[in-house]
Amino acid sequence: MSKETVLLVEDLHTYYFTLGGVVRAVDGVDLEVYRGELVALVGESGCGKTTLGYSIMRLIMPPGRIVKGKIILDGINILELDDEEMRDIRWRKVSMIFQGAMNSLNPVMKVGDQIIEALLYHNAISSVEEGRSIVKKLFELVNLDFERMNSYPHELSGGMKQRVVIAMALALNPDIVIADEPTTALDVTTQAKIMKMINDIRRKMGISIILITHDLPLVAEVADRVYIMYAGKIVEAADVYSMFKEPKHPYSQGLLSAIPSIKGPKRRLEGMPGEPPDLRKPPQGCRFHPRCAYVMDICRTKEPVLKPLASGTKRIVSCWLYDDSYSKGG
């Protein structure tokens, strides 16, 4: 049975035009999300993950700007919509769990009132009383006491605030939720509870989730597919099992080699040499080549194309090691 595509990002470029130069934060990204799946977007800090999430939400602020590309949500290219049309789609079709729950909530409003305000703005309810009924259902969904709707953010623990933010993201039954580091600053036990809850809600409601993270053990636990991002570009994508069993791109291999294992013989953890590139002046050719153990001459001059490893497969990688035309001397 074919899968239904709910989100398709094609050749997306989002740049920041600063006094120090143009930062190519997202530089030609392609991404696809199917209905009901959890896709992880993984990469080290500064690689463009959050900028990609904000681009999908159309929340890029100056000096940032979406330069070109397509973001097709349920068949509609949202980059062609005006601001009013986008405001109607935001939270109704696509919503976001922002990194840092405390910064996502108004400190002088009760948390329940903030959710009701969003429902009223989108004409999803006709009265505050109806809104309270929806908030009660949402709080039950995220395992939060209904009485907490009368609390201010500072009266809640970090885990409680995160549950409120998740409830807000789900308030209008969106098709897709972007979760940007949803367990940041939470203790390990609370992280596990929050992610289990998000995954349970995903299965129960049939929504799609993009999980932005650098936590690879978490990805292994909850994701269906994984996109690896480096220096503004996707360098590899695969189902989670294939990615962890046999990463193909040298950067993916480096990320996974840094994870300690509780099984098998002890081994020395390896870090990647060098530093991420300055996205104002990215390296010529493959952006990972200054840090790559397998670098070849072509890597320094020509950028590899992101394409399937084999015909008809969904496993894609951007690396000259797997390009038949080059390996065969073409």
Second form
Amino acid sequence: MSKETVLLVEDLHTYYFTLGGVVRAVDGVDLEVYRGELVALVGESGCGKTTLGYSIMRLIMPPGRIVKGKIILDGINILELDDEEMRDIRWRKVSMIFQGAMNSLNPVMKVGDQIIEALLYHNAISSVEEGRSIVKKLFELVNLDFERMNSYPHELSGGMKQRVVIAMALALNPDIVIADEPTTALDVTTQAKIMKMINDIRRKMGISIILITHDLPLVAEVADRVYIMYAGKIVEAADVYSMFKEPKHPYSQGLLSAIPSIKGPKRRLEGMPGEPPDLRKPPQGCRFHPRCAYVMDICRTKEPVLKPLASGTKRIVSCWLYDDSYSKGG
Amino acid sequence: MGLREYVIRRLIQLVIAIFLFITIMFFIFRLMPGDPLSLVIEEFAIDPEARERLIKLWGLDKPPLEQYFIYIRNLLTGDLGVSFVYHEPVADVIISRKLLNTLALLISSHGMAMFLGMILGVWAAWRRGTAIDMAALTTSLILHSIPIFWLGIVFLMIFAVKYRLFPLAGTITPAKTFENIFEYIGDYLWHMFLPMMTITVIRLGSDFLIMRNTMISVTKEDYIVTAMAKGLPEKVIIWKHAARNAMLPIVTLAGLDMATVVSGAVLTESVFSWDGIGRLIYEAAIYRDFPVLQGVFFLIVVVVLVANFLTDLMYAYLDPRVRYE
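Switch from the form predicted on its own to the form predicted in complex with the partner chain and give that structure.
The complete assembly is shown below, putting the previous chain first.
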């Protein structure tokens, strides 16, 4: 696979300025996505995954705000664009499949019109007729009958709505699709079908996908690379094979040991002790230290940096256990 | 369920509701203290013979059940009795200039308040939390709490007494001859302006509040985030996606408002001596003109029920989910 970077996020900070304090939902995140790959973004609920996804779309609403950082999409830092330029980029370069696709369709509009509308306002078509033929192709791609374009959302099943939402996300042939827990609201068999479909379309169209999820078996099956996020920060990133074979960060290890397996000896499932921290007052030092089994003195005072495990590898981790400067120096 | 069955089911419910209402009204008037005759003749010494003749004439000597059937038959043929005050059939008293005056005043003011309230509500909701939204919110809360007759009197004092821009009372300049119809209409509108503004200003407060609040809850819906993510222009998101969904409660409100529209604004019409149904109710209550009161109630109920029926149809058109529930 050619390694062309489509999206580069650098030192991104997105905070919510609430009455109860500043919530540091995304606090210095770096992320890179190559063309055509599926990157999984994994973490517990409330760790900032969705905020990161919304930041990339520049859809953060008050009291939230992107405080600092760069989001470079196809060579353009979208945080420097004005509203009209950003409007043009949304959906054309980066689109989104939202969490709970059930509610992301307007209840009083026909589903076909909701897709055609996106095409119209990006001047991708010159007539509604042309839009219909594009919808027809998209519906073929997601295995929906063409007649369904005249249905209202409530007339469709959950799986069908999800297919519509996927078709809609692909309408303008974007570079990246952010899929925020695209299958959580569906039953297990539908989940598998939808996810397989997303993956097939990705290969066929050469789109990059950021899959936001906490479904680890799913990640193992479809992802090329995995980012593990904890309390607003990326703690580890690796290709899916290395990650599942040998997770480095104690938090990644904890997450992966919480998956039941039908192969191998029977064992007790290990839950992770403790709760994720309050993002208004994250703990000093490493944010994971109160829950970490390998906690050292330095972890309580100094924050570790995200850096390559060995020089020249793409495998990065943010943990004092693997930091040469610390182990050599101390 | 298709649209046709929906309409038929609603129609049947409408007829049942009207029938129930007129039955209840029959018993309420029967349960009121005193003899109906005393209402007409208490002030006059009437000789017993005339009294007997009146009882026979009004059928009050017949058994209650028979009276009930006569009552239903009269209502269905539009016979609402004779006004004690005007000595004319009640139907003629109500369906007259008075009804036209009331409709003109209330439809124009409610329509304007609703239109402005909707636009301002949508506009403020989109800028929620800003200084200008807070100012609009505070103003509308104040308007919402002002007594309508007080505002009417203030308007009269300022615009009619002090600056003499508008007339003090009535619907038309008395004893004036008009060259043509336009002059007449101009004079009528000139009289209508202050009462209309009074109702509009007061109603605007609540219409704005409702529109703003529903609009704010609608803008938190996932499909609005989707519309933004799709890169639609702001105007399209606000009007095509958000406002259409937020309009549903306002449509309900408009249906319920029909009661006020036909019964008139009793207070406003009294303050401005506007010759409408509201003032008729006020006078009928003062002079104990029970047939007129009963007739107005009947009109109000029929209009309200029909308006509710139309609201349901409107809803089915605006929200495709309704037809299937």
